[in-house]
Structures are given as structure tokens and as C-alpha cells.
Amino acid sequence: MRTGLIKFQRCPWCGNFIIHLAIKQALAELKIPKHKTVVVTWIWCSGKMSQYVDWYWAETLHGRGIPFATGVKLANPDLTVISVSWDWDTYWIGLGHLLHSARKDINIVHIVADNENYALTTGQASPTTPKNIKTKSTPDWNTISPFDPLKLTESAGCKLNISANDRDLPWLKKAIMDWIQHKGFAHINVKQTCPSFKKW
């Protein structure tokens, strides 16, 4: 853990702060020891959550996490490894290493911080934003519609695979260590409130 920090880089009411507590909570009542535990997380709002944890940790580039998390697994197969990232680095830069871990079934556990906009620079829009939504590069509305994250990653063949919501951290949780038992590659998207830029 970063012990230099003395705050959280987040916005106030950041879905990340439920997210990063499932995942502590459910490596907690899994017993799982802090050194078979490997969180890779990659950069922006969700990226900070690997400063903040006291297992092994790695913050990655820009859509390059699961690659990362991939070598890490492969490197020691006994190991959790945990990736973390945000809807624009899964579904845009990362989306193809999402796609091939996915085929390829490699076991870890992806958790996709997905607040429908680039937050960390200020709100543009991103592969899940909602059609006919005004953000910072859509102020004539959005005219694209969004990926459905689930069926892109059914279509690669991920056999764990569900949505859930931030605002139910003990259904995230459960979520979270019943992906973590099984083997395989697993998807999990989190609809994270994001009070500072997602204004729908």
C-alpha cells in the first residue's frame, strides 16, 4: 500500500469506493492470503484502486490490464490474480484483449468499473453511453449506440459472465467470490455511479 497518501483520490460518492470494498470484503471471507493475491488495475478513477490495497498490486497501461493480469496467472497459476479497469480501457484500447482472454478462458477474474463516461477527463462519452445523452464531446447528443458488454463477451465464449450494481454491495460481494471459486475467465460489469459526470 501507498503509504504516502493521506486521501483517497476520488470523487465524493464514487461508485470505485463500493467496488474496491467488495473486492477486500470478498478476499476476506474467502481467506484468501494477501501473498497468493495479485490486483491488477489499469489507469484512471478505477486504476487508483491498486494504491490502495496491501496485497500485490500492479497499475498497467492504458487498456493493457489484462494482458498484465494474463502474464501474471501464467507466471504462477496459484496465485488470484484480479483485474480491474473502467469502461472506456475494457470496451475501446482493451477491448480486444478482452475478447481473447475470454475465448481463451484464461482464469482470472475482470471486473469492469463501467460508468458510462470518461470521468477522470471530465465526462466525454464512452463505448456504453446511453444514445441521445449530452456529454463534453456529444453536446448534440450522443448518436451511437452503446456496446452491451455481456454480449460481446458471450459472443467470445465467457461462461461467467453478469452485470451487477454498485449500490448492492452484499449481492457484488457474493458476486465476486463465486467468480473468484470457479475456474475460467470471468466478467464481471458493475454499473458505478459516477456523481460528478454522469448526469442520466
Ligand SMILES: Cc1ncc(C[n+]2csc(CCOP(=O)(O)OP(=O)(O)O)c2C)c(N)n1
Given for the second form:
Amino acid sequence: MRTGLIKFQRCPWCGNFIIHLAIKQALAELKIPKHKTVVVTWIWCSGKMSQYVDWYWAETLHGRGIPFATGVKLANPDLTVISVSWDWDTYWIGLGHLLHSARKDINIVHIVADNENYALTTGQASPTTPKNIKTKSTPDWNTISPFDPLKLTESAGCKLNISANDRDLPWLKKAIMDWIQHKGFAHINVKQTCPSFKKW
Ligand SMILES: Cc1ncc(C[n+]2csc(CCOP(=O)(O)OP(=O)(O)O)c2C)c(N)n1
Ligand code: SF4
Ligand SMILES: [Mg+2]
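Having seen the form predicted alone, could you give me the form predicted in complex with the ligand?
First the chain shown before, then all remaining chains and molecules of the complex.
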């Protein structure tokens, strides 16, 4: 965590604490120096994650984190570039970027904290909300089928597609270490706990 920072803007028990910790531990274990790491986040409930870490960071526009991260990597291929995003952000507004980066095998790690709703805007249905769920935007049940995120990137040619959840910190950390060492686009979908809005 960045020196001098004493407070996170997150609900208690939010799964983003674990994802944040897993990234931090993975980078520490791989002994990647701070000046060789860039964490890019986009707008979402825990978008400030990039600001909390003690590496180079950028908090970019909604849905545009992948192009930003790609630019950083192209400008300096020596950097470890991690992009952290969320389900609406990646699988809706940023979907084109996701698929083309997978197709082009851009060498970045892309982590999606998938809480299956729009948490920042207080609980609307997202592209990964399961069917037959009540949300603020689907008060009469969600009738639309969700995407399967890994199948999407697989079909675009992504070689490293992984599903994880935020309840297994050691596994998540190990997986992030593997993805960092992978040369090419790595997509991880982390099922993320959101006690405030994900009630299913
Ligand atoms: C370009 C743009 N469109 C829409 C919004 C409004 N908006 C803010 S957060 C959000 C949903 C975020 O959901 P998700 O990406 O799943 O992140 P979460 O808040 O669940 O972590 C939306 C639609 C915005 N800020 N910018
Ligand atoms: S609303 Fe959900 S995703 Fe947002 S900080 Fe709270 S628990 Fe985390
Ligand atoms: Mg979400």
C-alpha cells in the first residue's frame, strides 16, 4: 500500500481487498521492482485500486484501460503491465478492446473483478448477471442470458484464460504470478464478492 494511505474507499468484506492483496503479493514474490510495474485501472467501484498501490499507476476512462495499458507496454516492453477492470467495464463498454487485445496477443495481464453487477451505480444488471435474478434495473427478474467471459476471449484466440474467485488468495496469487510470466495476453475472470449488491 502507498505510504501515508490509511483508508480504503470500499465496503467491509469487499472481494477487491483480496484481489488487491493477491496482485501485491504476486509482484513481491516475483521481486519485480516498483519502478518496473504499472497498474492500470478503469472506472468502477474499486477503481482507486491503482492509486492505493506503491507502483506506477493510471486510472483511466471507463472501458479504455486496455488501450492505455497496451500503449504503456508498447512504449516500454520491459515493464510489467497489469490492467484491472470489472464486469460492465470489460464485457460491455470495453468489449471490443478485450477481444482485439486477445486476438493480437498483447503482452499484458488483464484481471476482471466480476461481481456480476454495476456496483458503483448501486446494483444494476451487467453482462454477467445470471438469468432470473432481481436487480435494480431488472425488478421483474433478469431475462437476458449472461456472457461466458472465458469463451469470449478463447474464441478471439487468447491462450491464457483463467477463472478464479476471491476466496482463495494463495491460488489467486500463484495464478497472477504465472500470468505475469506468460508472454502474451492473459485474461483472468475473478468472481468477486460484493456483499452490498450481489445478493445471489
Ligand atoms: C463512459 C461512461 N459510461 C457510464 C458511466 C456510468 N457508470 C459508472 S460505474 C458504471 C458501472 C460499473 O460497473 P462495473 O464495471 O461492473 O464495476 P463495479 O462498479 O461493479 O465494480 C457505470 C455504468 C461512466 N462513468 N462512464
Ligand atoms: S459496492 Fe460491492 S464492489 Fe463496491 S466496494 Fe462495496 S462490496 Fe465492493
Ligand atoms: Mg461489476
